[in-house]
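Below sits a lone chain in structure tokens, taken as the form predicted on its own.
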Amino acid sequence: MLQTVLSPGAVGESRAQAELFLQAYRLMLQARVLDDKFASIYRAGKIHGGVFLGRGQEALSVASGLALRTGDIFAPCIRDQAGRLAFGEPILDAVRTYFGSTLGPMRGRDGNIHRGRPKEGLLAMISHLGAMISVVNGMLLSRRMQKREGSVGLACIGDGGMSTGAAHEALNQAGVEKLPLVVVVADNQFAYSTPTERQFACETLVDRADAYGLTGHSADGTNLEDCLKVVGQAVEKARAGKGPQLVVAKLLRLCGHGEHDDANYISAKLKNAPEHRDCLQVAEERILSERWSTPDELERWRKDAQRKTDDAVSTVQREPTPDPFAEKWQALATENLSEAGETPEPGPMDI
């Protein structure tokens, strides 16, 4: 269909865009299915601690993960399962962390979203929102001092986290140092239950970019194509030496702050607003309207995502959890927390 109306060069570009869109959609779908599974297991009382879902935020999240490449730094936030998968996190890492398996990246020592593989550029999130921006700054400065240029750091945060002192200090530092940093803000209208009009007086958080010496970008968080374009361009600008970038995407989380929260503070009027659209459904409609796939194939992809999720849960349920009498209380799987150097001799937890 495209070849009848576009030049050969445009056809190739359009085909590549379609392939990227479909890749992103399948990652979004896998993240949604995985999140739904975690919610179900949590309600059954089999997950201890909080469960935080990315429902409604998958388009922005997956765009963040896909825009990066090997050697970059990614600091996801609490709703970034899609971005984690796009950056290369195995499904087993997510499931093992929620179940406290000793075979997971945090070896059963921490739960839910506090997981990562720093050696591979995937950072374990700090609960104090806003703090991860400065962690990425530090890693970028370290690489600069070591003459290891060329990589980009991307930190995800919500509108509420942007009100913290840590976020302000880190944004200011990034602007002064002209770091290759991209901060992706999911403006989901609420900091837990506090609406945005009680968080900041500016019209939009993009307005803050100039004050810090950042380049600001706005995106429609419900539109996968727009997220891929805007986040992708911001990452490329940072990589090209054009300084730190701030991406703010308007959306609405389609769930509570966590599974413990019924979100009764979200009004019916806001739920019917354009930013309440389900980004996954919007992406599906685009795929079908462009005839990039068929309803039957979409259903096969959903079943495949469900199978992968169920297989991971079944595997992890048979794995061991930490033994406090043999535990050495290390956060990561190596003797030193930087994951550098020689592989240590196996301890009690390594056998």
Contents of the next structure:
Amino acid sequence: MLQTVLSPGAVGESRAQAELFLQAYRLMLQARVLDDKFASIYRAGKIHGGVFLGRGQEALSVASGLALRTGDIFAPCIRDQAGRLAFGEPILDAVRTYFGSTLGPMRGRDGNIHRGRPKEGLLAMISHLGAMISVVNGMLLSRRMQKREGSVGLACIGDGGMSTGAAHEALNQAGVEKLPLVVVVADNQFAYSTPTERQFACETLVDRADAYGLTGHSADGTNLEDCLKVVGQAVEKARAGKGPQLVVAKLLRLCGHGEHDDANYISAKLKNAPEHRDCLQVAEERILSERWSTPDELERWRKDAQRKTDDAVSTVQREPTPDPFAEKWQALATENLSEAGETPEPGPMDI
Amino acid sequence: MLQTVLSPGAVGESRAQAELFLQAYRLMLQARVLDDKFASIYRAGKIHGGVFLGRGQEALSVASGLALRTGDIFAPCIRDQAGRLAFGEPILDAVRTYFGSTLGPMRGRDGNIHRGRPKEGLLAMISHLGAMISVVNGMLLSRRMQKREGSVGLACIGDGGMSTGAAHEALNQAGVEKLPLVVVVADNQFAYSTPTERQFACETLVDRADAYGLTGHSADGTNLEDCLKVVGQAVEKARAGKGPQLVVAKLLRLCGHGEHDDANYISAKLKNAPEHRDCLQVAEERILSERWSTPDELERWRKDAQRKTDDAVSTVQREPTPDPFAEKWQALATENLSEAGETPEPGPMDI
Amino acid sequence: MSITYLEAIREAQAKALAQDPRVFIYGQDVGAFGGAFKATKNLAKEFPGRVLDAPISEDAMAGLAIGAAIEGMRPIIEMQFADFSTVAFNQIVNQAATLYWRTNVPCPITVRLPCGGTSGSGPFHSQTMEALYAHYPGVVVMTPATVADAYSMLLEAVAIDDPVIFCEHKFLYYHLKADSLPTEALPVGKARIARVGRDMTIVAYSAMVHEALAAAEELKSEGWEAEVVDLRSVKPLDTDTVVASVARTGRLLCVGEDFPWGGVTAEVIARVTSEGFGLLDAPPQRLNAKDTPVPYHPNLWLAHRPSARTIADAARKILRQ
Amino acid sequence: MSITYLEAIREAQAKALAQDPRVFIYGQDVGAFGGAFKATKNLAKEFPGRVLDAPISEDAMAGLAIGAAIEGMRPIIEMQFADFSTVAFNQIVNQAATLYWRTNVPCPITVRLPCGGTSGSGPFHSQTMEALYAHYPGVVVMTPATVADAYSMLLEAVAIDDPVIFCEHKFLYYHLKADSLPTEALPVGKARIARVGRDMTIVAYSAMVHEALAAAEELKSEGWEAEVVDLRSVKPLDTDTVVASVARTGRLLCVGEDFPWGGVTAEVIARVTSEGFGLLDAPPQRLNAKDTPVPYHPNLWLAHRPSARTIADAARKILRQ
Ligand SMILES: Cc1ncc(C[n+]2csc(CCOP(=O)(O)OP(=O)(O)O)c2C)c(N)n1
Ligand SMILES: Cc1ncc(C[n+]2csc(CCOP(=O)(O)OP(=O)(O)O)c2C)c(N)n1
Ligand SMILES: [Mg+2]
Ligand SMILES: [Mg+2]
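Switch from the form predicted on its own to the form predicted together with another copy of the chain and print that structure.
Whole complex next, starting from this chain.
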């Protein structure tokens, strides 16, 4: 695949590709470092609720985020820290949401990976798998109605999420409306503990593309270059009006479902299989072998990522947590239609 | 296709095929006559609620019912009068349900096409499209657990029903469990008024088979012979342990969605297209051209179907309708857990 | 001119489409066909590209509407029957209803639910769903009982910055008529005294308002004056108007067509007894449908739901206490 | 020996599997993994072929269970979190709950719903769903508050010929312990007096029973004796036991963790005021969660749901009247 991308003679292009690769790598690295930090804070018992990481899925995720432009729509799923950074989500959003800071986009109301900024095209997933895709469809259809065309919507989902009725209805809907939607499936071979043979019986989930009249693409989820290329092409096609696209990438989650889970249901054989290498390491090796960068520089980047992470965490740790007395206990935007007086005064603040 | 079925040299086999054809034809005729009766009773204002017919869909439907044996499972959809008769549902069940007779299987509690005898393998559909398939899955899986193998479950659905999340989850589930399920899709090109181009964007719904790891089959829904062959083969495969099968037949509904609907959204061109001939007429022509029967005999069969229909209707018209005072207003099987006393006494009996 | 409840719904949508380019309609068969009940008749022609047929995918219909709302649109989605909204339930209560609270982005969608029993419709084409949705935070649930309210409340539903569950009653579609469309209306969230009376309060909403009014008429011939309160919206629920009425009458009967457990009637009684306990001269009572699915046969159906007769019976028992 | 609420649920399933070949378990990750909460730990090994992993398809999970019930099986399905049962909602309320009434074929399925708030779980992993299901005809809804009830009621759930929604509270999973499993139990449908008192009745269920008991303890130090009634099942709801308690105490507070509109607390108050109006010496009151989604941050979460403190506060107001 390299030949295609860095074809001899296309020096300018190959320079651009190398730069894209490096940019992607730095984002993956930042995501990995941030994820590692969340894991350690979790182990220290300082995070409320679960922690969900994207370890091993950064190549696909970053490719998704990088393929998009300002004005596009991104609906990340639970393992898309890298894609979020690539799309432009500030590190602070992640940290603030995990800590429940009132300065974060979710203001302590929702947590961990359930964050976003819908008005900036970054959707805040609900937990119910499959439910975000039709929302992206609605955004894209509206832009068409508003004659604001040219943007693409990209929704991430897992192999397990593809079994939901919600995902089916939305993929079919996108096909019918010929929307510029790209659905990126991270087939990490497990949904929580459930292996894909208990999840679906088709050969590969790309077989679903035909079922909905979408264009299907396969990618190697451990290979950054391939992910950049395949997702990039899918996004380009969608943007060019070629209708909805389905990208399926195979890979392995290199962590538990959440940090509470040791993933002992994934066999050592699977974990050590050559095709399940860590995408970050693979990318690093490639950078060094191509001499696009040096070990020193990579080390500086890692330190930089570490510093940004630490800064964000120490900033957020000094930020206010929600005050139930100051909280507006109101789910409606229309204040005068909210019902009051039925609910108790706030209770004690201790856990 | 005829050659395959009635191959020269296989005289015994071809005799059997001809007999199957005639049997199927008589059931189709009976279904058509019964449907016509319901339509005329509806027009006379004597049926409560809607009337939904299978006109033009009898060939596919009868093939579904005939492919099954006693002990199999059949989940018909709204246009499966012919299949129900073929599976063994008494005419009286249909008439009693439309009239709300207390002697019918639904006892006036549910109406029209929402009828069945689950314990005899004939499911009573709920209205929500797509919802019956997973129920068939559960029956088949249970039989496997109970070591009662050898039976097949067949579920009917429309082109529109295939857009439901419920259908997706169930097809996928059947694939994962490798159940002896046959799903028969009547692609009649419309869901109520909605043409298939607003329903799905794949070429044909058989494209969905691969998506679930099912075996796909296509049939000409206007051709009885083809329907018998294709559905028969699919059922055989399922019974032989070859996993779930998906049959898609193209045809046109030769009536409104319900009898309240004149289907003026179906263009004359479509209605008159040669590929949308009435399957009953096509079958009749074939019988006569093959001299499997005579016009006189066909006429006797029609009269017989008419008489059976009229008998059933006049029987049911003398049967008791539900008495709210005698009705057990209780949704639970466990009597002592039912809540009483919260509901009013029955009201006036006049409409 | 005479206009039905159903025509009022069509007219409100026509007006919403005409006056606000952000409005569009999405639902099964709502386009050229004009909808299963003709509530969108001719709208696809009058507003090209803004009335779209949906696949049989209620979950994705609701999801699409939510996405449209995020982009500043004001979608109206029509469920072919309220009963089928169970399939979109998750998107409505967990995505639409939480969006503003979670992200600060309002979700102005209107979900039109053709609700309620009509003769011969059976268990899956007859349900009323107001309690189901009102239970959840983040939604407004409207239950118009009159042609005027069907019109004005639907326009307000579209204008409100929150998800509105618009429960339109199929039994009223053709039967209920008015001379003209209203030019003004009570604010959303305010109940209406549908009939003034001093002896007891009957609280109702949607089709049951008319049964309650008929019951009140029957009671009048016996010398009782029942006040009938039409809730108009069940969330928010106008407790003040109900309590004020009970303050005048001292007696309360609450009527709903929904299943008996929980729901509007329980909520009204819980509020009145908590806030206005001392005003009651007799135990408050409620009348709901029976605790079974809605039956198909008219004999059963008529006995399943409250009617003028059973309301009057229940009222007499309260009045005699 | 000490056994937790969660272990009791596992033990009940082990016993059901052992004693009845018709029982099987189906749900996401319930097999070799033993379930997200380990409620089915080792069961796949102990009962080969009878504890099956499901795809992420709640609708089809419920549908499969219904089909199994038709074939004479007694399936238990585990929803990974109660919140995700919204996706199976249609199959449960429209297919499972209507099957017996429509066709005379019973539908003995048990739907296990890990319910309720725990710190840091947020809007979609914290919901209690008892009111949602209890609203519908044709289901039994259990809300065990103790280790003993978790065990005995789950066994009864499997034995009952109707769909049972088994609301197990995640907050109780690990915290609540008992010395042993019970050998006998109150019948399903009977409430339990969890604490005897003469001054007021506090009605609660599930995790709120423990908050109510703690509140009663707090009140005791002030000289008040609150009676605490644990409903055990909310459908059927044991009105008699509640009314009898109110007959003794004259005062009623009803507490639920669910959203405030409709639901158990409204239903209890509507029943008590309809049937036992004269027994009340003060207005009945209720305490629910706030009318917003369940918040993530513990500060908000603790204020969102009723607690011993807020229950005691509400009780004091009633006692002073
Ligand atoms: C409708 C629904 N059912 C169940 C869950 C619980 N759940 C959360 S993540 C998960 C596994 C998801 O697997 P997959 O889609 O493959 O994504 P991955 O975790 O592998 O990235 C499950 C079952 C859910 N969130 N939504
Ligand atoms: C979930 C759901 N949504 C909507 C409906 C209303 N409805 C009943 S039949 C029908 C059209 C069905 O079309 P199709 O599946 O193609 O079957 P056909 O009527 O053509 O035989 C619709 C929309 C329904 N029954 N269930
Ligand atoms: Mg996965
Ligand atoms: Mg069709």
